[in-house]
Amino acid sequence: MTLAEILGPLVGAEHVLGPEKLSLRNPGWCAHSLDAGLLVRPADAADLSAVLKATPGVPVVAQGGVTGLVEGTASAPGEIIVSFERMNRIEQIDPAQGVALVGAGVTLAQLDAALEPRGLMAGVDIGARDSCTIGGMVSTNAGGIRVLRYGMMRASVLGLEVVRADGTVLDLTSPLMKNNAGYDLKQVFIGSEGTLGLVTKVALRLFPRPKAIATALLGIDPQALSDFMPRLRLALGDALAALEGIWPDCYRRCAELQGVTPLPVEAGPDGPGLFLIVEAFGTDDGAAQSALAEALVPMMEDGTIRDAVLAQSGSERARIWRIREGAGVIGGNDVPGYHYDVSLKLADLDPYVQQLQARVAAEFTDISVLVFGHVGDGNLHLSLMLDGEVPPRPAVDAVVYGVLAGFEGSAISAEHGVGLEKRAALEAYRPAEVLATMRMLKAAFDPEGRLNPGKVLG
């Protein structure tokens, strides 16, 4: 029997898709997502368990919204793609407990729409909210723009339902804030990119929706960032919700792509070396605006902030964010480029950018280094746009990660994961003892190596 013939009776023949139907689907950010030529759509953990038990040894690639950027959803002939699109039910929203129990295929936008009337929201918010799934966000430990206040996805997960490689179903969906009954197994699967187990259900911690948001666009000298951040945190406390940074070349490119003219804060040769978007939550518009203004005024008076615009309306706030959201389309329209996601200590952010730009200029021609990121939590996104001859990726990787290696405590991936794209970098920059322990964990949970084969660890 073929794999399709084995899977059909388990989930329904209409939920087993071959090459013809897959050719009509969007592969997402990874061009090789659908190369396996066979996709199955289980309805729940029981279906998925049956699929895994009926196909021992067959490699399986899990796919949610296929919005990942590190080739984590790539598949190949002979493998089975598992799509979670049918696991799209919001099973429970408990405002008293502050918990939602949702299927892995529920999108972030779908969950947000259900939570809004109740005055609640998820802690993590990312730009791909319309297509990214909760299961995918758990598997990649998603970050986004509110990590400063709510942490990464790991901080919001109270429980999981997971299917192991042999089909065993683990019910770890406790909704309790405190649960020290043995090993906290859910933590093993969060951020494992589908290589240790397949998440089918998530118990997610919820948060009150802010009643008001104040937003400001600032221009500062990047060398002042280490002084600016603690002063801002001290002044705003828990009201500080987001701190995004955009370096000048990226700022101008993003504004151009989004048609934002004139610029709210100018970016000329003598202008600020770093642009920041700051957001603060409040109980009402007046309180939020006042708190943010009071936090910024002393730093404007002493010259720490060189220029500033405080949004006075929803449309002004949207205009500021349009510039930042332009970063999401920098690599669009088939413009060649390589994209990176790194993490450093706050004081090292601009020194890394400056050293990287200098090294790229010395070793390559016609490459623009565009930088933005969640600077409040030390996360930079780098887009190296290629205007001339395209150098091989390994040569560019060597420069990006080579400069990064000079900064103690840095990381090759802040929030996008490893997938296939960063596997070589992981091998080069993680200590041998750490890699060996990762392999021990992989062998214990997936001895046949069938879950998302080749990803993270070779």
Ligand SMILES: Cc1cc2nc3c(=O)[nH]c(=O)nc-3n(C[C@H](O)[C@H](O)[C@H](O)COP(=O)(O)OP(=O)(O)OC[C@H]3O[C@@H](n4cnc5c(N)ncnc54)[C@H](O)[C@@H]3O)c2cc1C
Second form
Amino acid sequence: MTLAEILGPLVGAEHVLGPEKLSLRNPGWCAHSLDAGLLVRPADAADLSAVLKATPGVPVVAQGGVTGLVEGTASAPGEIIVSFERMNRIEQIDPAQGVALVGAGVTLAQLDAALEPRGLMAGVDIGARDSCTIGGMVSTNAGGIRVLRYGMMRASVLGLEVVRADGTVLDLTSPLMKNNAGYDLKQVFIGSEGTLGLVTKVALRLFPRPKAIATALLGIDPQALSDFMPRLRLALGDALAALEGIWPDCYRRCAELQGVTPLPVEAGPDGPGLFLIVEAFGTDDGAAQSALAEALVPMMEDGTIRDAVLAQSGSERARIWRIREGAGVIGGNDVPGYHYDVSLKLADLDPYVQQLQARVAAEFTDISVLVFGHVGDGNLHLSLMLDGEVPPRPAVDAVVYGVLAGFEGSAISAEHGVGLEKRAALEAYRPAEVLATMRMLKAAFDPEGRLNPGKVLG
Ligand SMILES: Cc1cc2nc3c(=O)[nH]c(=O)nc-3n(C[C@H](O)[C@H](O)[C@H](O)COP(=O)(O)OP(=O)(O)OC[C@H]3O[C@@H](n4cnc5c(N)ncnc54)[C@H](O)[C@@H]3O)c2cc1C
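Please could you give me the other form, the form predicted in complex with the ligand, since above is the form predicted alone?
Below: every chain and molecule of the assembly, starting with the one above.
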């Protein structure tokens, strides 16, 4: 019997897609997502359990919205792709408990549309919101622009339903804030990129929607970041919602790409400078604006901030963000470049950028380094744009990660995960005993190595 013949009676033949139907599907952000040529769409955890039990040892690749940026959804012939698109029901929104119970295939935009009329929202928001699924976001421990305020996805997950490699269903969906009844198993699956278990349902913590948001674009000397950040945090407290950074070359390229005239903010005449977008929440427009202004004015007066524009209207706010969104275009598939997502301590961010730019200029011709990121949580997105001859990726990786290794406590992946793309870097830059412990975990949860084979660990 073929795999398709085994799967058809379990989920319905119309939910088993072969190469012909898959050729009409969009592979998403990973060109090899659909290479397996066989995709199954289980309706729920019971269906998925039956699929896994009927195909022992066969490799399975979980796919949500296929917006992952590290080739975590790549598949190969002989494997089964598991799509969660039928698990797209919002089962419950419980304002009293502050939790939503949702199928893994619910998209972030779908959940947001259901929460908005209730004045609620999810804590994590990312640019891929229209396509990315809650199951995918849990499995990658997604971050985004509100990590400063709400943490990464892990901080929002109260419970999970997970199907293990052998088809056992684990009901860990308890929506309680406090549950120390034994090991907190759900934590193992969060951020495990489909290699330890398949997430079918999520109990997600909800937050009140902010009533008003104030936004400012600032120009500062990057060396002032370590002074600026704690002062901003103290001044705004919980109202601090986002702190994004764009280095000047990237800022100009973004504005150009988006066809937006850059706002009249100078990042400083003496140095390379840094543009920052700061957002503060408030109970109304006036309160948000004055909280942000009060936080910024003393730092403008003493020269920590060199220049600033406080958005006075929705359209000014949109203009600031439109430039930042150009960075997503630079990082997209249409522009030739190698892209990275690294983490460093705040004080190390600009020294790393400077050292990297110098090394790249010394070792390669025609590569420009464009940098933006979630500066408030130490996350840089680097795009190494290839304008001429394309050097092999491993040679560029060696420079990017080699310079990074000189900064204590840095990480080769901040929020995108490892997938296939960063596997070699993970091997090279994490200590042997840490890697060995990761392998112990993988062997315990997936002894046959059938869950997303080859991803994260080789
Ligand atoms: C424009 C754009 C902006 C982005 N911005 C951000 C950002 O700000 N922050 C950020 O962190 N990421 C960002 N990303 C990356 C991406 O959107 C996130 O990683 C997202 O969480 C992936 O969700 P997905 O449903 O598309 O998962 P997929 O891409 O389908 O899968 C990602 C990984 O999770 C596994 N997986 C998927 N669903 C499940 C499941 N139910 N059970 C087990 N494993 C599963 C897959 O096997 C794969 O390894 C961005 C991507 C794009 C294209």
